[in-house]
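Take a look at this one chain, the form predicted on its own, written out in structure tokens.
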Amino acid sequence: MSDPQQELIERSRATTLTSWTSQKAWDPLTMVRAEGVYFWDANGKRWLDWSSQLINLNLGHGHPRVVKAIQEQAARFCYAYPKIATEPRARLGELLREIASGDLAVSFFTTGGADAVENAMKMARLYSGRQKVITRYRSYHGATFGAMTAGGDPRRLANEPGVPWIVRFHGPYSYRSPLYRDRSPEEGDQVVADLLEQTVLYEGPENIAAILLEGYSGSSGILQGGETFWRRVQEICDRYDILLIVDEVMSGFGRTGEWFGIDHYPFVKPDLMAMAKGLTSGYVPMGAVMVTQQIADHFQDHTLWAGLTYSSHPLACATAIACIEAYRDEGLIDNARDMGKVLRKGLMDLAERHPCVGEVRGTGLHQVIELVKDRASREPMSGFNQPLSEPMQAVARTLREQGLSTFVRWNWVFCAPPLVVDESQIQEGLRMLDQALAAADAYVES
């Protein structure tokens, strides 16, 4: 008897390549239909989408409003080259101006998050006349050459050296960084920010175009600085006339319970913001860079040396409009905040029962569990940038057996369901996590 799932996997392996792994190690799920927070594989098994695919499917699968918008725009016209003005382009720019943080006012549309970051760095360098961009270790900004160099994620290492003008500093990580040893999180944040300023001085402020930071840390472990850190970042940018680029590719569009992750710190005023993922909820590829009116005015008389064949793609713009309207009309930013509290309480309850849980981090529907072999020593259950350890393999296997789809990376388990999730579905996911953590407890050193 034929196995539909295995047949689909083998056909995909025979003619396509996948990312971030050797092809022999690729052991994919399949998907043949999806709705809301669930999808079904080729053998009919239902999966709870606990990571919103790549933490981008904020509206869940098959949202009718977005599907209808795509259909209607496709019936009108699907493509216009980037120098043509269209109604979806104009309307999306207006909507983004309404919801954007601080003084951000004007948008440049891209095809995804990585090229949004690429173009944000280009614009900062063109506007300032300076070359260097400071970023943090343990960050991720995309997989194109410049964006990959900007990220501190170890996935960049195989393609180094990258662009020569990136400078990194050690960012906040209160649970594990030695900069926080014997210090409170606030005191550690102060040290980290002081070292950032020292880096600025060593590199020469007159050479630094921008500081690039995630508005709320994502795939590098949801490692977030607090108010102390962000106040100092803003002070440093103001003091040395350095632009602040905020990467909201993952944390934007309600993921953290605010429109953008940086909105948790209303005193921060980004000069440029990169976004993607939740912008179209993954339905159509799209990204954007928003800039202040002052930066936009610079390019009234100076050429913007940037371009993409699919910039301002009408189908993508129409999709983004429908997504933003859905977030607003259906109260999904509030739902992310409210369900995030439910999720957080559930995760903390699990932490009390399972000695393998070292820390729970995040906010809204943007949370991660860090697993350890020993709470006192904080020895990780799987090493940084190492193959997945036996206990973490057991965690991943247990989740998969139960039908929960999420990311298990190093010693972290990500918990980031779609913004349409309800309390019963969160409880369903927590029950599955409970079983997986029980498997990890067997490896805790007493």
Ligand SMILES: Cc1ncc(COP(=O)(O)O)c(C=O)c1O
Contents of the next structure:
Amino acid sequence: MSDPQQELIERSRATTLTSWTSQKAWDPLTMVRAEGVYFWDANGKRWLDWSSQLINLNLGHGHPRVVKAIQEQAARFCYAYPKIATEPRARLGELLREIASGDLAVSFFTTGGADAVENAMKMARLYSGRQKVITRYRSYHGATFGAMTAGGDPRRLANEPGVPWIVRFHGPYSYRSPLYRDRSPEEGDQVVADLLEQTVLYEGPENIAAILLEGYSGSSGILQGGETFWRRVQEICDRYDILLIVDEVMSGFGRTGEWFGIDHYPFVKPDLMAMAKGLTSGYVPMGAVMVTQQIADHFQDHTLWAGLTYSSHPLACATAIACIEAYRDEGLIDNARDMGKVLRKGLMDLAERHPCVGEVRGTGLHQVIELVKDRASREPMSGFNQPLSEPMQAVARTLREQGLSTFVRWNWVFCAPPLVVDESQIQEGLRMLDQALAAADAYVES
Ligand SMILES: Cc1ncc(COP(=O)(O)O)c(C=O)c1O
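To complete the pair, please output the form predicted in complex with the ligand; the form predicted on its own was given just before.
All chains and molecules follow, beginning with the one already shown.
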């Protein structure tokens, strides 16, 4: 008897390659239909999407307003080359200016997150006339060479060396970093920021174009510094005249319960911001760099040495407009905040009952659980940059059996459902997580 799921997988495997894995180890789900926070595989099984696909499908699947906008723009015209002025382009620029953080005012449109980061770094270097960009270990900014080097995640290692002008510092990680040992998170943040300032001084402030940070840390483990850290970052940028690039590719568009992750720290004034993912909720590929009026003005008289065939793509711009209007008109940023509280409470309850939970981190619908073998020693359930351990495989397997689709990376389980999620769907996901954590409890050593 033919198995439609297996057939689809085999055809995909035969003629296409997939990312971040040896091809043999690729063990994909399938999707043939999707609606809201659910999708159905080729065997008819329903999955709860607990990761908004790649933490980008903020509106869930099949949002009618976005589908309609895509259809209408496709019928009008799909493409105009990047030097042509179009209504979707102008309108999206206006909308982004309305919702932007701080003094950000003018947008350059890209095709995704990595090239948004690339272009933000290019603009910072062209504007400042300086070379270096400072970033943190345990961050991710994309997989093109510049963005990859900027990232401090081990996904970069196999393709090194990358570009020569990135310098990394050790960023916040209050649960594990030695910089926080015997210190409160605030004291640790202070030490981290002091070391960042030392790095600036050792590298020569006059050579540093920008500091690049995720507005709210994402796939590297939601390792977020607090107010103390961000106040000092802003101070350091001001003191040495260094630009601040905030990467909101993952944390933007409501994920953390604010329009942008950095909005949790209203005293921070980014000079440039990279965005993508939630900008179009993944419906079509798109990214953007926003800059202050001052930086945009510089490029009135200086060439912007940057370009992409698909910059300001009309279909993508029309999609982004519909997404932003949906977030705004349907109160989805507030929903992310409210449902984030429900999710957080549920995760904390699970943490109380399951000894394998070391820490729950995050805000809004942007949470991660860190699993440990032993709460006292904090020994991770699976090692940093190691193949998934047997206990974490058991977690992943249990989630899959029950139909919860999310990322299990090292000793972390990500919890990031779409912003349209409701309370009963959160409880549904928590019940499945409960089972998976029970599987990991069996491996707790004390
Ligand atoms: C913070 C951040 N920046 C940049 C990127 C790269 O985006 P893309 O995969 O669209 O190139 C990602 C992707 O996960 C991300 O999380």
